[in-house]
Structure formats: structure tokens, C-alpha cells
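Single chain ahead, by itself, as C-alpha cells, in the form predicted on its own.
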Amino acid sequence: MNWQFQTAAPDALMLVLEERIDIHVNRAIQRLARELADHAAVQEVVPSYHTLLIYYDVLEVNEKQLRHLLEPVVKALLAAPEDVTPQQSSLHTIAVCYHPEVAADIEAVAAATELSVAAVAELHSGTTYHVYALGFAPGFAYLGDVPEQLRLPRHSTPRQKVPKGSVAIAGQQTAIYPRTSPGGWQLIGRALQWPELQAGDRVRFKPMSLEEFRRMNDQESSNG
């Protein structure tokens, strides 16, 4: 797997691999920061889709010095076979409702794919998701890989305001919107109750129907 060290700021290393979003680039990724997080030449690392942001400590080591220690062990770790864990990888399953009611886009991208909406609920719930990231706001979660049929692009004009639980997807990428917030995916199921993810983990949908929703939020209403 190709790869390269990139200056990053004055204390941060940023390492690249192939820039794509790919479930074993990003498996990669996660492997290096578990373990280049207790090297001891190593302050912090955020890993994303295919990098790896590296701060050190610029009184103890300078950034060639860094790349010189990192060097055998990034070659090492990329040689080494793919080696995921349940230890290291934590499945979550969560309940969404798909329905119409609760799913804006959902009649849409039915329309669009040439499915039902049932199918569009079988479809998206019947993936297993790997966390590729975390980002644009606490909580949110990048999630792949959306069967080839969903795949469509997020809105021209995004929505002032997506309801908190909403799931979407974009492009190759499904997540569930963390709080009401401004945002342009498409949107095709709503949950109410769901785990803080770790990029790494990986996430199951399980369809629940309208009055199962209702009666949840229901719940939860009178319980808060």
C-alpha cells in the first residue's frame, strides 16, 4: 500500500495512504493509530478516511527525527497482514424506522433508484457499516459502504434543519445526524436511541415500524 509523510504544522506529521475511501485503507489507518498512539516519540493521533495526523512534541524530537522513528514502523505494520478484532471493532446494532413519515427523502430515493420503499429500507438495513471517521460535528459518525443502488448525491441546497436521529446517506456514506442541525444528505430513516461511535467500529440498522417509533418517542418523552 503506497503511503507518504506530509508535513502537517509546526508539531504534527500528517501520514497518508491511498487516497480513496476504502474499507481496508481505513482499516489501515485505524491499526496505525492504536499503535503509533503509545509510541513514545507521539503526543496525539486523529485518524480519518486515509490519514493519519501525528502531533509530537517539538521540545523532545524535530520532525525529521520523527519521520526517522516512525519510518520502520509504518513500513512494518502496512507489511503485516489485516488483522480486525472483535476487541478492536465493536458492533452496534440500531433501530430506525423508514417510514415516509419520519424519513423525508425516503419516497424520493425510491423514485430515484427505481425501488420501493420497502426495498430502499432492505437494502440500507441489510449492510453491515464500517465507522470510517468522525467529524463535521460531535457525534457524527462517517459510515460505509451504502450498496451501489442507494448511492446518490447529497442536496444542491442542503436543509436548514435536519431532525436529531435522522439517517442519511450521500454519495457511498450513510451516518445518523447526532442533533437538529443544518445538513444537504438525503434522508430515509429516523432512530431514537444509538451508541457513541468509534471510528473502527461497526454498525448494523435494524428496521422498526411507525407505531414502534411512535411509542418509543413516546417513551422517551415522558421519561425526560
Second form
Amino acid sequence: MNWQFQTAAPDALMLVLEERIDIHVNRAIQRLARELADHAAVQEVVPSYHTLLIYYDVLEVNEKQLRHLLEPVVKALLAAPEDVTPQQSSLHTIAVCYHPEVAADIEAVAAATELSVAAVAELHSGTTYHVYALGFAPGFAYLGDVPEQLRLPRHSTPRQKVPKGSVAIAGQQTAIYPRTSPGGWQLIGRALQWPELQAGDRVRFKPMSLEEFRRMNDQESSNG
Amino acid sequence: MANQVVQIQQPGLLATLQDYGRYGHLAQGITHGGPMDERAFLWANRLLGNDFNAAQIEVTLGQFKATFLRDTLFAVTGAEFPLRLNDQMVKTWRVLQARAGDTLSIGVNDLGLRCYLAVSGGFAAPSVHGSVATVVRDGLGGLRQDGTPLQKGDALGAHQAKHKTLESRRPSSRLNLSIPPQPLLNVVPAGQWSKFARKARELLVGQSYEVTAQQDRMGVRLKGMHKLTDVPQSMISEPLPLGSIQLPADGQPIAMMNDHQTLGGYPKIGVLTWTARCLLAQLPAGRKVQFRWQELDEAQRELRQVYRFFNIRR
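Alternate state requested, the form predicted together with the partner chain (shown: the form predicted on its own):
Once more the chain from above appears, this time first in line as the rest of the complex follows.
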């Protein structure tokens, strides 16, 4: 696999693999993240799809020395066979209500994809997703890949307020908004509970009816 | 809390509790936070003999008033806003003595944006993910741990002071801590620098830029007479380092500051040096700045000096 280092900041180096959203590239990044996080000169690593940001201790090494130190580690890891089998990563199941009453864009998504609302829900919940990265906001997990038929661009003007728990799609990605925030993705469902996700985890969505959603919502508010 | 030291009478536009920042959680999408003008913040702690990470109040655009609830040493650094202890004008950048009942008022002028109120020992608050730094956008940190800024009536405690304050109690006059009329902001080539056309890289340092009103703790938008052309296309989101200069398709730069999102998809032409970031944190809308390319080695040397001088340990 092709790779290179890039200067990212006076105290950070970026490791760049092949630029595509691809589960194998991403697994290599996550493996490198685990490996390099333990390196003596490394302070913190931040993985994304095909890139890994490496913050290091400038009192210990300069960038040239760090490149020299990390190069053999990267080479060895990329040459080794992929070790993350799906069975080893955690699988989470998250209940989602796809009813138009709580999913502002699902009817528009159905129209744009020439599918029924039920078919959109079925397609979205019929896939096991891989957590590519966390970012944008605390706990915001980028999941993929969304089935081909459901791939739509984000809104040209983002919404000011996307409700907490919204399940949304954009291109080949899907996500849950962990708190109410602005956002430009297509809202196709709502979840009430979800675990803290880690890069590399797997996620499935399980449809729930509007009645179930309301019952759970009432329970949550009476508990809280 | 029995040890309360300061009560907010008037928070002004935005007053937030900040320590050096939240580190080690970027992979979960949790950003740094921390002081926008790190230099002013670190100086205040140094003057008081506090740990580098001791929490302070970051006051944005003055108009701030607070009462001391007990005797303490304190310092205000950063923007040279007019400072009053009761009716007495007092100086920024030095250690001052407050008595219980004294009122501190911070005014405003156009000499900067942010100042830092530090007390001996540092303010105390429960930490979230290892830090009290307030990140309003993410609902993290601060006195209530939920990202809300400081409000009228809030009372803050402080930790026991561990060290004696420095004898001189002010930075050496040889140090120039004021903001020059047209600041030079040093930028290290970084990110997608090599993908930008040579013309674009020359233009970034060949024209002056104006700081715009589109700025907050997340980022600062700048505007040049000529926009950069042939900007590389947006990319798959990648981790976004503090100080990065992003160039969206409109060809005008955005400098990413302390509350920046952890991932971003715009191409980056470079990254601000430590000093440049501290300077930019103080520049009001309308101020002109000039970018200048700097070698990575030099920027690293500067960072090492800062870490050693202020005894920063991460």
C-alpha cells in the first residue's frame, strides 16, 4: 500500500495512506493508530479514514528523527496481513425509528431514490456498518458503507438544529448526531439510545415503530 | 465551597473557565479547548507561581466585573484593557494583591480581544475528561461541566497555592508582549501545501489579509484582496491540527483555533506557529496581518523554548 508522511504542525506528523473511503485502508489506519500510540515519542494519535495524525514530544525528537523512527514500524505493519477479522470487533445494535414524523428527510430521500419509505428503512437497516472514524463533535461516529441506492449528497444549506439522536446519511456515510447541533446530512431516523462507539466497531440498526419510539421516549423522560 | 475566591458580577460578552486544554481525547472527537492566547495564559500562571495548567478565566472583550471573596494574589494578562481594582487603576501583566470585598473591573478598548484573570493556586472546578476547559459548542467543561460560560453570580473556588510567586512579579521589560500595528503571522508549510499552485503559495505571503468578524474560539476567517485560485479540491475528512490554515473553495483562509472540530475536509496550505496563533487570538476584526513562510525547524525550536520556559508537561 502506498503511504507517505506529511508535516501537519510543529508538533504533529500526518501519515497518509491511499486516498479513498475503504474498509481495508481504514483498518490499516486503525492498526497503525494502536501500534503508534504506544511509541515512546508519540503523545497522541488521531485516526480518520485514510490518515493518522501523530502528535509527538518536540522536546524528545524533531520531525526528521520521528520520521526515521516510525518508518520501519509503518512498513512492517503495512506488509503484514490484515489482522482485524470482523469477529474481533464489537458489534452494536441500535434501535431506530424511521417514521416520517421523527425523520424529517425520509420522504424526500424516498422520492429522490424512487423507493418507498419502508424500502429506505429496510435498506438502511439491512447493512452492517463499520465505524471509520470519530470526529466533528464528541462521539460523532462516521459509519459506512451506505448501500448504493441510498447515496445522496448532503443539503446545500445545513440545518441550524438537528435533533439529538437523529440518524442521517450523506454519500456513502451514515451517523447518529450525539447531541443537538447544526448539520447538513439527510435525516432518515431517530435513535434514543446508543453506545459509545470506537473506531473499528460494527453497528447494525434495528427498525422500531413510532409507538415503540414514543413509549421508550416517555420512559426516558420519566426516568430523567 | 468554603474556599471561594471570586464571584462574577458581570461576565461581559463571554467569560469562560480555561486550563491548558483537554488532551488525549481527539480520537473520540473531543477538541482541545484551552486558552486562545496561550502566551498570556502561561505568563499569568508563571507570574503567580502556579502550575502551567492552573485554570483561569478567559475574558472576551472586557466589560467584566468580579468581587474577591477573600484575600488573594492575582494577575491579569493578555489584551491591555483598562483595569480597576475598586477605584484604583492597576496594571496588567503583574502580580497584584486583592483583599476580601475588593472589586475588579476590566474595561475594553481596541488593543486586543482577550485577557486572562488568574489567581494564586488556580481556579478549582470538577474536570471533564481530565480538564476544566470550557468548550461551549460541545457542551463540555466549565464550572457546571456542561460547557456553559460563566454567569453573573457564579462563585469560584481556588486550589491552595503551592509555590511562592516570582520575585520580580512581572515579565522582563525586554520582552515585547504588545501587539504590533501590522502583525507578521509565521506559517509553516503543512498539509496539502505541495498541492497548491506556486502562485497560490506566493500570494498567501504576497498580500496583506484582514481579520474578519467571522471569528470565534473555533476559527478565524481572513480576507485578502485577491483570493487564492487553483485551490485543491475538498478531500476525505482528515484530522485537523490546531493552527491549521484551511482553504475552502472560496480561496480565503480560515485559521483553526482551540475549539476547532477534530476532523475536516478542506485542503490546508500550512499551520500557524505558536506565536502566530497567540497573536491572532488577540486581533479584532478589521486588523491587517501579513503571513510569512517559516521553516519547520524554526517553529519547532520556538515550541521547545516555550515548553521549557513555562515548564509544560503533557
